[in-house]
Amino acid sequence: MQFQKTAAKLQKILRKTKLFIMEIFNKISIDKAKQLISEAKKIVLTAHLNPDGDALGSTLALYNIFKSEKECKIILPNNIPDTFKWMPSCNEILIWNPSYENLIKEADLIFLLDFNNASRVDKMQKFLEESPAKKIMIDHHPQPQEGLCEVYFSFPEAAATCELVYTFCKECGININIEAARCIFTGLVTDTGCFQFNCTGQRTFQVASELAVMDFDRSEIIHHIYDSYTEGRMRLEGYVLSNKMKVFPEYHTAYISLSLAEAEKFGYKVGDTEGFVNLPLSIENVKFSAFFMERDGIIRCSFRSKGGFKVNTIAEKYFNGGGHDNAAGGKSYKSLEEVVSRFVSLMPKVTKELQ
């Protein structure tokens, strides 16, 4: 009994020490960030390949804050889904091509938003790593690339990078305007699945409640994200559920696979398959879901889970990826059939704790 009490006291002391160290670290990081922002005349904002609502919400939020006072550009590795083209200043996003190399070279400050490694910006990686600009990373993915940035505002505990952007702005004394608020709310909604995923914490709801007092239409944002699909996209969802979803009750697992040729029969556009990986999790007793799609010459892999089953370790170990405990991704240069076959063969091994 005495040992348990002593251990509990030590754990409490360690938690307080960790929190104290983090407070000091945060203050140093914020002070440095404020200095870099103040000194910068040219700012570049970027996010990961195949940007989602959180990546776009993060970049566009800061863009709508900085653009009136700084020379500011958003440069993204590839096109954005039509679902998000309503977002404030979205039409001012630059999609990477080599002619933008000088914008990265000449920037004073670059924000890396919603990604933890330079490889996540695809063909921009070399230019990002070689740029003499100071860099600030705001992200919620584990294991950020060391030595890349001057400031890391990196917290895997956060539900969304937009949650961190809001906190970052507040800590830096930066005013969040209506346009930025709409963008941040978009990131919160998409990365939490409308606040239903386990990653949604107390701080997430606090940020959402503070945004709620601002004068913008939250229902309109939800409509844009979830109620503005094309007929083709809806029929594609029906197709994958009827024909492409495989369920393995004995492993509490399901997967969906989709070739590019299949998707194109329904007028596929980038973003149309967003959320497909979550669909099997609506089935009772399915706790692990995977989605495999042929795109850009490779197989994109997405993994989701419920509860304490960690999919990031599976993505990292077997599919050249990584991510969060309950949401991760990867890729493979093999054929779709080979990737699916490997996943099925791994199922008995990786899902032992679900059986």
Ligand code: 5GP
The other form holds:
Amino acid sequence: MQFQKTAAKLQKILRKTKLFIMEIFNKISIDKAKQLISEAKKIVLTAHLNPDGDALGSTLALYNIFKSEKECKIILPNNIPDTFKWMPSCNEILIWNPSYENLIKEADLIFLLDFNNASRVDKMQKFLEESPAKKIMIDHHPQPQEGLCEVYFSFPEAAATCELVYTFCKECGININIEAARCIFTGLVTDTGCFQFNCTGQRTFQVASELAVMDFDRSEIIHHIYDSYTEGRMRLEGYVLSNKMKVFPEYHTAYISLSLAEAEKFGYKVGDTEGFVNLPLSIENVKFSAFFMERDGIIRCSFRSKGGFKVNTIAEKYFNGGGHDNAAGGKSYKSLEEVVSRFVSLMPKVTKELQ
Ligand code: 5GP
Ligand code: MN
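Can you swap the form predicted alone for the form predicted in complex with this ligand?
Following is the full complex, with the preceding chain placed first.
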């Protein structure tokens, strides 16, 4: 606990003084992490609900590194989109059910990857919080939950958790094998939209360039992610753009809403609407975009922005969520119509700085 407090304090000071250098902070964390890893026999890796390429990339990267030497399991709160089922060892992932409680309870070490708060693992939350296992968080969301982990490798400046997994391994002296490299590259590509979003930084390119000298087929990964749509998914995108996108030029805002019944007409599968929230941002004057969809009995909300407009504060304040400055999400238990009309009524107020 004392160690954790010291590390958190140091991180705060470094941020304030803009002397933030990942390596300085890491020295303390890395020594602790190395010790926890070397002592652990049973390791559990987990990531957030509705895992994306970065969540899967970071868990599978560490899994492919640890599995030959440790008793290692990946447990995720829910299903994996088909787009990512080609990833190395993906078929070994366990999807949460209560019979896995003991794996969480008896683990020596748990890695929390690509999320900053235990509520993001849904039904696993209680078991994660109560597990006596030591915990390491590697993540890039702001404001990690305090008191949860022994080590926080938490850097919101990073474009992807996979970028941090790479740095973490390097600093711990852990060798990154080809399978792990493919997983890490997947996370970099998906969280940066192929290195185009604002979050893409110098370190992102540095990690990518170090991966580029390794012997794996990068274009194959891109094809798996972007050229593997079903015909239905492609037509759903056309339908959404023609019929479901509402643009409000005066607010520099656009939104898309989609009911499950509409999506199902196109043979909808989980993951098919990935990226839809970004589509309106290709319009010149649109700087804020939202996507609302019925899923698992609730309304999932996604927000994206261009430039300095922060969407995580909107997600947090009005839609039970959070996330990054330019990419955030949330949920609502109201009807799709109610959520959309709330968003429309909030628009003049929340977009003031864009007008
Ligand atoms: P997406 O729109 O792709 O679902 O999520 C965008 C970002 O917002 C992700 O980085 C994700 O971690 C975050 N996010 C999405 N949904 C939630 C939520 O319900 N709560 C919080 N705190 N963050 C979320
Ligand atoms: Mn991420």
